[in-house]
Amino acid sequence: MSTLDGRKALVTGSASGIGRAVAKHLGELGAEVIMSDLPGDQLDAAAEEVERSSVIAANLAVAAEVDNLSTRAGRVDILVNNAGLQHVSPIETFPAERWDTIIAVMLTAPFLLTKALVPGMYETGWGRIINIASVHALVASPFKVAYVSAKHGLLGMTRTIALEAAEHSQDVTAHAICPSYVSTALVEHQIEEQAKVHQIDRERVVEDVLLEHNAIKRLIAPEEIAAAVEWLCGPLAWTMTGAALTMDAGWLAH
């Protein structure tokens, strides 16, 4: 028998990256895994992945959309807050509508969905809220507004969770994975872009900016993270319930 045998999962932002990873592991663990993410072939072939799964594409940037994608998915026992998006950009030159968009994708949509799906949660008595944040939920960079105040947003509603839903019961359980930089088409742009600004190659780029902070010089695999989630799943989930997991390779042990 699989560990996740009967129980039901969505994952947003499921084409690529940490999504699919996790929409991936949670199948082979037997779940039934309704994969979102904006239309199109990307996310058709990654549910082609995944064992038990379908697809309900969404722009989660669009309340009714997500209003829709909660209702079609009906009653789920894992909600995975993964989709995220970034811009890089000075506060004074950072456009207001890139920061609506991030902030609706990032941290409007796991409330909608989370509000939507936790009552199912609450009369089945089992349940997991599970939020891919990031290091930047409890740490600051430059030039990234948007998404780090989306990610310390994202870190707030879970704790807010967790005590709410720690009143129904003990297996009705909310956290926040926080890690540093991890391998996805997300950080291979930032790769790209951070390569051109400062004129220096790909891999000086990822140790001596973007790991710079890292005890260990190293990008996180998306299957490295969808392993913490399996983790998130199991019975000892209850004594985490609020906490943010830190995989952060040692960024905040300085």
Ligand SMILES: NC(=O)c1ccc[n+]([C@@H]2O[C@H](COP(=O)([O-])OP(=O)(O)OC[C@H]3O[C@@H](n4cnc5c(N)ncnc54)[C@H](O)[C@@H]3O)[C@@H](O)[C@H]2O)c1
Contents of the next structure:
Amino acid sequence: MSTLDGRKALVTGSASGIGRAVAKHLGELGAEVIMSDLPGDQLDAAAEEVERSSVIAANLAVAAEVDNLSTRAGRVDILVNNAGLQHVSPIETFPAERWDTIIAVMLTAPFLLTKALVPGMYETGWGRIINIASVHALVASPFKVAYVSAKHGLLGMTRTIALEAAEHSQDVTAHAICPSYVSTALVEHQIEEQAKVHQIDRERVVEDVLLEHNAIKRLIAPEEIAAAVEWLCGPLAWTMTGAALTMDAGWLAH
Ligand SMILES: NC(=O)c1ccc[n+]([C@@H]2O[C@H](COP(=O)([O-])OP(=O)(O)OC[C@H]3O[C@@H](n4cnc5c(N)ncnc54)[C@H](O)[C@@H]3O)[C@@H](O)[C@H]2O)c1
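With the form predicted alone already on screen, would you show the form predicted in complex with the ligand?
Every component of the complex follows; first up is the chain already shown.
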């Protein structure tokens, strides 16, 4: 018997990167996994890799689609709010519509999904809300105003949920995982852009730009984040509810 037999998980943004690795790992641990992302072949292909998975496509920038997702998902024991996107620009030229989309996908959608699904966790007395935040929930970088604001907000939301959930059950927890750079499509895109802007090769972008603040100069693998999610689904997660789990290779140790 696997550790998550009988549990149902919903992982947003699971067509790619961290979400895909988390969904796969939760499936390996025995959970039934609902995979959600924008509709397309990539989501269907990702779901084929995951045991006991089903697919509910949704554009999380649209509140009605988020509501439809939670309704169709039904009871969920493990909610992983992971979907995200980035836009890099100085604030004075940052497009307001990109701000709206990033806040909708990375802050409003986790709020709406939690609002809809946490009552079921209170009823059963067991639940895990795991928000994939970022080191940018705790520290800022220039030119990422929407992303940094959404992630700081997500951490505040995580702490609030943890306090409220503790009143209902000692086994409904909320956590934020706060990684530094992870090797995914989202980061690959930034590497390409930075290489063009600074006219340097990709290895130098990784070493001099992305890993500038890391004590350990290494990108994190998505599977390493999935391993942390496993721990947060385990019996000791209550000991640190409301936590920002920094997986930052020493960024914040400075
Ligand atoms: N890669 C990193 O370095 C890093 C570091 C810290 C935190 N994170 C966070 O991890 C999460 C996953 O990022 P990733 O690196 O795996 O990126 P990724 O681009 O590989 O995956 C993000 C997924 O979110 C989905 N998504 C984007 N907009 C959506 C929308 N409107 N509706 C539904 N789905 C949507 C994308 O389609 C994609 O599949 C994000 O929240 C990101 O902020 C990433």
